[in-house]
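The chain that follows stands alone, in the form predicted alone, written as structure tokens.
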Amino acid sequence: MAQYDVIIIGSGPGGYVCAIRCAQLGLKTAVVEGRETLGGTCLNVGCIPSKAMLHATHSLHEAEHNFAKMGLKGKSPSVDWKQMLAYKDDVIGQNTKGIEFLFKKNKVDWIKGWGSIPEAGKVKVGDDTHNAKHIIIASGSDSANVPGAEVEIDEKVIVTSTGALELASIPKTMVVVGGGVIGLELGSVYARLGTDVTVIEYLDAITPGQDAEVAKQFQRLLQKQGLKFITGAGVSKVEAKGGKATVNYALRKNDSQHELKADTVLVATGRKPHTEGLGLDGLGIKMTKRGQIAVDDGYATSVEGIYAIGDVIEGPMLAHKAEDEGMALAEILAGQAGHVNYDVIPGVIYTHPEVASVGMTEEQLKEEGRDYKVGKFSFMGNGRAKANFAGDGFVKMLADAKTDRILGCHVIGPMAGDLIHEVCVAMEFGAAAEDLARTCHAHPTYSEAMREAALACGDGAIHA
């Protein structure tokens, strides 16, 4: 078997990314993948298949909402779902086969099958073991199930996400457990489509950890667009018969007990870290009380030579989250100095209207007692966004009330994903608002919007 410098277990945006920086580097790379295609949960059953069902159904939405209002007359258009389901599926394949390109372009091995760490610098894939001077773990997560719940999840009635993207038609009716970026994103898919969502959420607010008045103004709109909500609910069971389900739940304020009935279920409680089968117990890895991997600065586990990336250790799982460990750890191996801001990671939930923050949020800052000044601007204000009825949500900028460095931005609106990366980009410099509020921004744009906020945090907004 070759000797390779870095294998890497799992193909997903963390590990794809970090072997394509190890190759750029000049060691030898090798990755292990046991599916069918390589890109992971995220290129497969996740993030780029759930943005084609948004895109499509958005797409609808316009049709059938927005489309008259500009003169464009005809008949609303039909849903052929094989046909959208296809749709989906090609994207899938236009993005997996892509990473295959760049494997081979980059002269990185793709090993096919699923791999364990019998012991350090041996990877055991099928009845091969392969040797590497560094192994990285970078295996991702699986759906987890509800804390507590008498749930089984068939993929058929009672679903993940994964199930929620190839179901067999459009179901009438829909219960969403979680009211997290999964279960808001898939629920959006399907009340598009005409589906009647319910989704249930155990905190009382959705999108837990997310600014308040961003999270209120957000289901406010989701409101708008059909979605229903039960929050500080939390679900004991559900059950599937005779291709229904059944979901019971109690609400925490009175523990009073309740029951839905839906043709789906979809489990959408967060995800866990996939450790299964590495053999982590016989190498003693140190784990976290969460059944993370624990690493330390330079993802490295407790055993020499074995590093961690992505879902399976700490912080936000987030497929850039990842990427930016793959190539922070690829710079390490190759004897640079890789880093991660973990201040300045943005989050991004891609219903419509998107939504987008990055750094601190005015809950935090208040519990650390920051004084801190806060700039607003609604996209009403936003001529761009008027004329493509896009002008619900707002733009707020929080900065330090001594220096007006850049605390932290958070964005319900059009675009919302990609407006928040230039305040990415401003805070990595240790940007003032001023500086984004004296940057010259072309009209008509979404992004004079987050110029306007920043100028509130001055004085004052021109369009406000």
Ligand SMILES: Cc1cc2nc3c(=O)[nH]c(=O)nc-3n(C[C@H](O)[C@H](O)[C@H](O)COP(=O)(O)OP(=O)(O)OC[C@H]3O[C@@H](n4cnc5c(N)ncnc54)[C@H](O)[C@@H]3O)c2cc1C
Second form
Amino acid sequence: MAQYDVIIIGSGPGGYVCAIRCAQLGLKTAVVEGRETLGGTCLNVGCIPSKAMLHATHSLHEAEHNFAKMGLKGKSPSVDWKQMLAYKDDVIGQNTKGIEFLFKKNKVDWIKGWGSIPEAGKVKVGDDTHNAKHIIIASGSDSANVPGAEVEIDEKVIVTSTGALELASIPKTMVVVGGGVIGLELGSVYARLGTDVTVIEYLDAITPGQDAEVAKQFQRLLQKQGLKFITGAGVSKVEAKGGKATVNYALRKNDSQHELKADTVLVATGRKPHTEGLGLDGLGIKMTKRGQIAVDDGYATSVEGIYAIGDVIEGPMLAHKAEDEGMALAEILAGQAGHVNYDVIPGVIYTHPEVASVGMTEEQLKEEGRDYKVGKFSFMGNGRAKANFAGDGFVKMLADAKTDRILGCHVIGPMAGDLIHEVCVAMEFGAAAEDLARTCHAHPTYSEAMREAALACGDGAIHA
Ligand SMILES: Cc1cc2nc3c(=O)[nH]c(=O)nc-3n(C[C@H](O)[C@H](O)[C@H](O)COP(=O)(O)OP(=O)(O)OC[C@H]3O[C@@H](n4cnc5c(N)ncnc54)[C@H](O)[C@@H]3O)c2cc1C
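Which structure goes with the form predicted in complex with the ligand, now that we have seen the form predicted alone?
Below, the chain from earlier opens the complete complex, with every other chain and molecule after it.
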């Protein structure tokens, strides 16, 4: 067996990015992956396929709702569901093959199969044992179940996000359990396809942790698109019978019991770290209370020579967070100073409009007793947005009241997921809102709304 500098278990965005960076820095590297294809949850059943379905159904929405307004007349496209799924699978294939190509280009070995760690320095895959100076666990996460209900998921009638990305047909009715990012993205996909979608959320507002003003506007806009919401409700039972599902829930305010029937139930109550089968108990690796692998600032576990990154450790379960940790750890192992700034990790919801945020929310600033100012700008005042039927939403910039340093930014509007990055860069450089406000922005672009919100932190926006 070859002796490696690094063996990584898992080829998701954490594992594959880490492997490529390790190889680029001169470390002999292998990745163990049990799936048929590389790329992990993100490329196979997560970020990429969900965005393909959002793109396809958003195009349909545009054709149905906005084409005629622009003088583009004629029948709206009809949906060929099999072809839409084939398009999504093709997108997955292109991306996963792309990682295979990058592995070959960078001389990263793919050890196919499920790996476990019998002892530090060794990874067992099937009957083979491979040796490595450093072992990195990047085994990702799995869909979580409904807390306290332990629903039997068949991935046909009662599905996780994985099943929701390959339903046999478009359901007439769908209940989504959980008003978080995944539930709302996939709920939007089906609502645009004509499914009657009801979202049940335990808390009183959707997208927990989001800036409250943004969350409120977001729910309002999704309701306008036909999604129904039941908030402050705990689901106690979900059962499938004869190809249909029944959902039982109780409203938290008065404990009243209710029932809903649906063709499909999507359980989207979050994700849990995937740690089974790795042999962690035998190694005595310390875990957090929430079942994640505990690591120090350099991603080292409690066992020397074993590290962990991505969804399997603490922090937001996001592909780019996993990627950044992968790069940072590769640099640390190569003797460099790898580092992730957890204060500047953007979060995006790829619905229409998109929702994006970075840094602190207004609620967090209030809780910390910080002296802050708010600069807001509506996309209604943005010429490009008005032309593109994208005037719904706003930018909210939060800056320190005295120093004007940007503390956070929350956007609901067109291309919010791309716009947010100018604030990420600004925050990395410790910029003030005025720095952003004084930067020339091309006209007509959505990004002018970012500048206007920054101007609103000072003497005022121009187009408000
Ligand atoms: C529907 C959906 C949509 C999402 N959309 C987004 C989005 O738009 N943006 C975003 O940032 N995040 C999104 N996410 C979250 C994102 O997919 C994860 O945060 C990300 O994939 C985590 O990367 P990772 O490398 O930690 O693990 P994963 O991507 O989960 O990869 C882990 C890999 O390890 C493999 N593995 C596990 N155990 C073993 C073993 N013992 N031996 C061999 N292989 C093993 C698994 O097969 C898997 O391929 C989405 C998730 C879902 C489910």
